[in-house]
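Here we start with a single chain on its own, the form predicted alone, put down as structure tokens.
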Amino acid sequence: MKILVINTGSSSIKYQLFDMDRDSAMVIGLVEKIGEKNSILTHKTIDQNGDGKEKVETSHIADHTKGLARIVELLTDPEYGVIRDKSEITAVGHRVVHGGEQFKSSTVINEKVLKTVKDNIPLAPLHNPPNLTGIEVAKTIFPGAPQVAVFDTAFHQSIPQKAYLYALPYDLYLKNRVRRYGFHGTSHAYVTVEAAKFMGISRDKFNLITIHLGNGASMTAVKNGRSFDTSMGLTPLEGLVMGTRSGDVDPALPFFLARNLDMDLKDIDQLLNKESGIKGFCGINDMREVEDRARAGDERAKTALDVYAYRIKKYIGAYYAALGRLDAIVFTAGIGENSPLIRSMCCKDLQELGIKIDEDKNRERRKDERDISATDSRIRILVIPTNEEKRIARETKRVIEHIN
């Protein structure tokens, strides 16, 4: 069985084509700069390997329906694709950014489908529409294959009210859907079902704390192999301190920066969202930029990881609290997996909750999967690197023979 799973954004698509029977990726693609003069492709194929082939070509792809087309003839290429014909593509499988409270799981695209999606753009106004375009132009290039969206809310949708309600009129719950939704759910959902096969864990006992960093940044309580509470609530702007993101600030800052700044909503959008997190401490938000910076003995870029390190560990106990129960700390993604001073930082001081880190295998420098706690520590401290095209890959074969 062979899967596509697309990621759209409004002038991009990733994609990676999966071989079922192996679990495993056989291509690797972006698409950027769609609309622009010179666009680039990236198309690199994968054997068993891990051996492959590269191409990357500039040109001028005018729309998505052009990009995925491309796509399609590197896949059947002679030279750089693995498969003979686009028939051989069993199903093709959509990251959608925004379920809403409508979808618990993955599901099957249909007109119902579609028109929820679009219900939902008020909740997702950046994600959800070149969600719909991939959607659309992957039901015209594969009229046979059927389609799903895995959503990146749906993982936390098993959060209990306590913990998605804010404390507002409770009509704007009712009537405008505000709560907490959550964000990276198909990163924190594969991340729970690696670490409970590393440990040995059936997920459905499994407690642990999710901790996805990268330049977006959250975290997740999974009680009983289920989301319990997350970081991001109802925008991706809630949580940690990020890249550029600001994460939890008091609600009354704009009502500030308008009066005292004379600042508008769009002003205030872009400082929290695009000027703020590390980016607002030291200008840049290349992590391993600024833990470089702080080793050379840059004030701003200490202060900012200090900040950075301080918020995850902050989630960390009340997460644990919330819990009741804990058998394991997961850091995944790029700075998670990357960067042992950011796990040092995060799990220091924390022996009285039974949770210590061994220095040394924290900073072994190694892509898989790993336990860096130390002997004693009561909680084990993992990292497990993430990978949201194959949870979605997954997700698409499960849901595809259930309807078969």
Second form
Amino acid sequence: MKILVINTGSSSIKYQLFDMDRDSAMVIGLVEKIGEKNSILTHKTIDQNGDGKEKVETSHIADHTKGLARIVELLTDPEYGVIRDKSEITAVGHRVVHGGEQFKSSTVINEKVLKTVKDNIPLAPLHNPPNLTGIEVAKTIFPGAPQVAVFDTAFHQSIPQKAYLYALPYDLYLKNRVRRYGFHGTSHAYVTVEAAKFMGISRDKFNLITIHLGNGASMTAVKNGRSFDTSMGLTPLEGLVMGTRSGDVDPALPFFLARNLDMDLKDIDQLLNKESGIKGFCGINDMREVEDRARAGDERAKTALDVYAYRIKKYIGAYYAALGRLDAIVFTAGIGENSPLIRSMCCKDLQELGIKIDEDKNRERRKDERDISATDSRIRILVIPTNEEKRIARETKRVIEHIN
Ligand code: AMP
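Please move on to the form predicted in complex with adenosine monophosphate, as the form predicted alone is already shown.
Then the entire complex follows, led off by the chain already shown.
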């Protein structure tokens, strides 16, 4: 079975074609700068040994329809293709950012689902509209294939009310759906499943804290295999320090900025979402470079790392208390998978809680799933590479098998 996974942004389409018999991607690609004169398409094939060919082309791709049509041409190309005809694609899985309270799991897309995703645009004004475009375009290009929506918010729909409600006038929740939703659910769910397999623990008895540290960052307390609390909220701004987002701040900060710096809503939005976090300290948000600067003695970079890791450590404590019993901590995404320094700082001096890293294992440069905890650490500390596209492909397969 072949499944095409699509993640559509306002000017981009990320895609992967999966061979579900192998549970792995045959093609990984990206169309960027859609609508611009020089759109870029990068298309890579991957064979069973992990080898393959890459094609990069620059041309004008006017819109998403043209982009997806070109992707299909390449998927069926005699040199860079892996299938003979698009009819070999059984289904298309879409990343959809916001499913609101309506979607607790992935679903086959029909008119009612499309309407609900549209209704959720106020909750994700930057993401749901391009996701909808991707679905409309894929429907025209693959009219016979089921389309499945996999929501970033769905994994967190199991969070109890005491964790998702803000202490605000209750009508704001009832009438305007103001509550914590959480994001990165596809990643937190994927590493939960993989970590359970890695440890040989039944998922429904597995308590863990998943720490997704990419350019965006979030943590989830997972109780009995289900999300119990998560650090992002109504929007992805809440929680951890991120590449360019502040994470948690005093909610009165916007009043201060408006009164004293004469900033308007747009300025404050830009400041908190795009100019803060690691970038706010260092002017850059690439963690590799920040670590290099800190090693070279840059005080601002050291401060950025301290604030970044301290926030994560505080959430580890909070989520440990929320869960009561903890089996594992899982690091994932760009920084979580690749930065021994950040992992070490987050777990430093937590041995009293049963959390102790083996620094030799932590420093090993590896790409696979691994246990980096000391032998006397009561709680396992794991590094599990995330794969959101694979989760979307697996979910798509599960959903269409269920309807057939
Ligand atoms: P993602 O959004 O998951 O692609 O993660 C992007 C972040 O991962 C960027 O801040 C990168 O600098 C960071 N990253 C990637 N490799 C490393 C590494 N070896 N050490 C530290 N940070 C890294």
